[in-house]
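Coming up is one lone chain in structure tokens, specifically the form predicted alone.
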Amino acid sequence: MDHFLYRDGALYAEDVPVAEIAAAVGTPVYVYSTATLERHFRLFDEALDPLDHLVCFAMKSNSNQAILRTLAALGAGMDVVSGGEYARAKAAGVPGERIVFSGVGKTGSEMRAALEGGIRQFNVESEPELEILSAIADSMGVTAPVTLRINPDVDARTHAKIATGKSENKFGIPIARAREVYARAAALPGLEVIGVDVHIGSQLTELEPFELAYTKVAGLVELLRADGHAIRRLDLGGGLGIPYTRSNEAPPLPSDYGEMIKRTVGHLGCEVEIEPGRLISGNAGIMVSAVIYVKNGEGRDFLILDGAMNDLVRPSMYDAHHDIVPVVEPAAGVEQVPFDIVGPVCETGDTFARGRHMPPLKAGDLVAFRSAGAYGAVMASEYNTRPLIPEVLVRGDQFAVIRARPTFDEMISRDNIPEWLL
């Protein structure tokens, strides 16, 4: 469910007409719904009751300060994967004890910054990372809380580029070597081993892969405790998918996910962390774009938009589907015709959809890309010297620009000209 609905023939974001936002801010533009963000966070939080738990928002899906503050006010923790994301979480007012640091390539400087600013735990992914973290923490006279990310060799049955739990993926420590690596971690100075971490991928649309992975983790916890490790926390990652189409094939509900967690690991008495990103922010955002031209081609027609692959890269990178709807609701029974929906970037890859049936549209009409709140703005670039598009947050009948569109002068001024060219 989201809060982008038609009223009296116009698409609204909560209680604000989308066309009003576009007129005030320009297009393309990302628009987020506070009500949807809050609802989706609460669904996860309630799904884990009565377990001792923390829902950590995966910031890589959407790291705007306003989004982070909205979720932090509800008690969310943050899952960060870089020093920059850690700094953003702190700037949003999230205390260190609610920040989990994940990622396969943490640098020494990132580790030091997190230890200085406070951290809930490091999800460590390799033995070299353990050694570096131990040396830094020991030199600082502090103790770094760690979980080890275990690769359970489970097929997430998702897109190959976002699967992370198979043996050939770069992530985590093979489960067959887990006891050996835990023994090494326990012997290193400056570290406190507190738990186990697992994350098998993103946009999963069924629970079975999760259940297979979590069952393996439960068995590992029993073995690690027998080895003398005080395992008290389980980080179960994120990855639950969202419905990118309005079909009847919806991914599992957070409530079903929560029941599966209780069934597989609830008996262990561990505090449970989960790291949802897409399911909290994905359907909480749309990208609004305007039609520049309607072009009749040889055997196909094109809708050329002012939004492009640099603004929303998922269709180009992952062949991802986004529902695209007109901002003015089409009349009942109006004929839908197929269009290739494309952007203005000079690449054939700048294509959002092929043969997508749409009502008749003309230059200046607005369309909205649904389910664009996750991995949209955060993956945008300034390719072709196109400005990063603005982000807008709606709350009830109010809206605010939470990231402004830079001017060309602002973009160009970031370049430094060496003195021999002056």
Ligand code: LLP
Second form
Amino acid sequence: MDHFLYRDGALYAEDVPVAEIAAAVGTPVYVYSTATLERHFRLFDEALDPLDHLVCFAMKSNSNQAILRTLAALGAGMDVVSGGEYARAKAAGVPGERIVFSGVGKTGSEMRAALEGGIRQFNVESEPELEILSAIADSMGVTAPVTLRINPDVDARTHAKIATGKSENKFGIPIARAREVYARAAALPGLEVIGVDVHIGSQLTELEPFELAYTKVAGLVELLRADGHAIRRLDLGGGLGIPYTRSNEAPPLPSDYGEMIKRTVGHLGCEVEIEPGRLISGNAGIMVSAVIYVKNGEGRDFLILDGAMNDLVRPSMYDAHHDIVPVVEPAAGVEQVPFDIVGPVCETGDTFARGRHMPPLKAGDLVAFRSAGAYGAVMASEYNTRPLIPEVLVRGDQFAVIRARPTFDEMISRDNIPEWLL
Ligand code: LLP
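Now the other one: the form predicted in complex with the named molecule, given that the block above is the form predicted alone.
Below, the chain from earlier opens the complete complex, with every other chain and molecule after it.
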């Protein structure tokens, strides 16, 4: 459920007409709903009760400072995957003890910064990473709390580009080698091995792959404890999917996911962390774009929008579907006609949808891409020297620009001219 609904024939973000935001800020623009973000965070938080738990928002899905502050105020932790995300989490006021550091290629300087600023744990993915972390922590005279990310060799049954839990993927330590690597970690100075981490992929629309993975983790925890490791924390990753179409998708609810977690690992007495990104931020955002031209082509008609693949890359990159709805609600019974919905970028890949049925639209009309709050703004680029589009946060009847559109001068002034060209 989200808070982008039609009211009296117009699309609203909570209590603000979307058209009003577009008029004030221009298009394209990302618009987020505070109530939706808060609702989704709470669903997860409650789903894990009464376990000792922390919901760490995967801020790779949306790392705007205002979004992070909104969630941090509810007690969210953060899952970060780079020094930049760590700095963003800290800048948003998240204490180090609520930040977990994931990622397959953490550098020494990123580790050092996190150890200096405070960190809940590092989710370590390889032996070389263990060695580096050990050396750095030891040289700083501190102890780094560590979980090892296990690759459980489970098929997440999601898009190949976002599946991470099969043995052929670059992520984690093969479960068959886990005991050996835990023994190595326990022998290294500067590390405290406290738990097990697993993340098998993103946009999972069934519980079974999670259940398989968590059952394997539970078995591993028993073995590791028998080997003498004090395993007290489990990080179960993110990945629960969202409905991208209103009509026919019904991924599991956070409450079902929570029950499954209790069923598979609840008996271990561990503190449990999860790292949801998409399910918290995805349906809390839309991208609003205006029609530039309606172009009648050979056997097909094109809606050419001012938004493009550089603003929302998911359709070109993953063939992802986003519902696209007119901001003015179509009258009941109006005939819908098929359009190819495209952006102005000079590539055929800049196509959001083919043959999508829409009510008749004309230049200047607004459309909204639903479910664009996760992996939207964060994956945007300035390709074709198109400015990163602004972001707006709505709360009730108020809205605020939480990232402004840069000017062309600001964009150009980031380039430096070498002396020999002056
Ligand atoms: N934890 C780890 C270690 C991850 O790698 C990810 C996502 C998450 C948590 C959060 O997963 P979520 O709950 O959001 O599914 N750009 C792609 C998605 C990439 C996901 C990468 N890792 C897309 O637009 O679909």
